[in-house]
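Next comes just one chain, in structure tokens: the form predicted on its own.
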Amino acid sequence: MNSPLLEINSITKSYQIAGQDVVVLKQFSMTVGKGEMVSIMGPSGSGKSTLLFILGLFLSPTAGTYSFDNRDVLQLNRKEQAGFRRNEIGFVLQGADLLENSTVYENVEYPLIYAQSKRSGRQKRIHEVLDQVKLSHRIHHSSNQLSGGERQRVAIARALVNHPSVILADEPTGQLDRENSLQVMNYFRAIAEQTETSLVIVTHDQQVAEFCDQIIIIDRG
């Protein structure tokens, strides 16, 4: 494994429901190199949609540390979780969650607008990323008009538009059939090959699992 980019340790999460305290996560621990893919697999209700969101600072643990790129995360305020989010990760979901009725390119350009990204560089960067999941040519297109792998290859170039350390990806392959999934996940794993980008997917598919370098599965938290 390469250096580590992510570290969490004795990680619990627990929530009080009807005045009991429900265990969602128990001492969970991972840690995941520079670069490396990480599959998490496990039954529903397991506690992986949960660690996504610890991991993507939309949830805070109630015991545990999380150390990313040996920074403390779990100190940051909001305003600085928020820019730890815009500059540090990508998402990637199961449904692509692209922008009806807005093309390829709008959709990949919105986390550069956030960002406040220049403008003037937003053209460039845009075709890069279009062009590591092969749909230059579909650039102009409507999002209407791409078939189910087509969003999800744009969902995947706008998780990396703002050059992220690492991409939180849930279920990415779920609504898509065996050829589409397989080609997703080669995208990913010459993503992190070419760019040590790392990669967090969470999957039911022992196959995708299987593209991994490292297969964590959760069970009862």
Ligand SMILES: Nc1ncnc2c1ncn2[C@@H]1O[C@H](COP(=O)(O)OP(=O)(O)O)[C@@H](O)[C@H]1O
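Moving on from the form predicted on its own, please list the structure of the form predicted together with this ligand.
All you get below is the one chain by itself.
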């Protein structure tokens, strides 16, 4: 295995539900290497999304440590967290969330806008990532006109556009048929191999999981 990119140790997360603490993650640890593809499996409600939110700094754990590139990222303030998300993380949300009433181009441009990248370089970069997911011909289509598989690929291109160190994908094939699922996983594989980007992919699907280098199974508690 390559040198580790991110490492979490003894992470515990509990939610307050009706005044009671409900533990979702308990003493959970994992390590992801550079360019490594990891899949997270587990039944519904086992805390997979919660884990990804913690990795993306959208949630802080109740206990445990998280180091990213040897930095303790749990110490970051709100502004630094946003910067961390912009520069290190590409998020592919559950259900291929695109901005409605916006074109493919505009969707992929947003991360560049928030990273204040120069306007002159944007177009080239957007074409590059759309080429990677074979969607250049759809560049000026509205997101509402795309099929499920195409939306998922736009979401991947958008996650890639800022050269992240890791892509976090929450059930990226959940709503796709077999053929489209395999296609998406092939893109992920290619990305991991060509750009040394690590991937953490939450999935239900055994066949999808088998594309990965490491399979982690979480179960309640």
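Keep in mind that this is a model prediction, so the values were computed, not measured. Heads up, when I say rigid core I mean the largest set of C-alphas that superpose within 1.5 Å between the two forms. Numbering follows the first chain given and starts at 1.
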Q206: Cα shift of 2 Å or greater between these two forms (core-aligned)
no
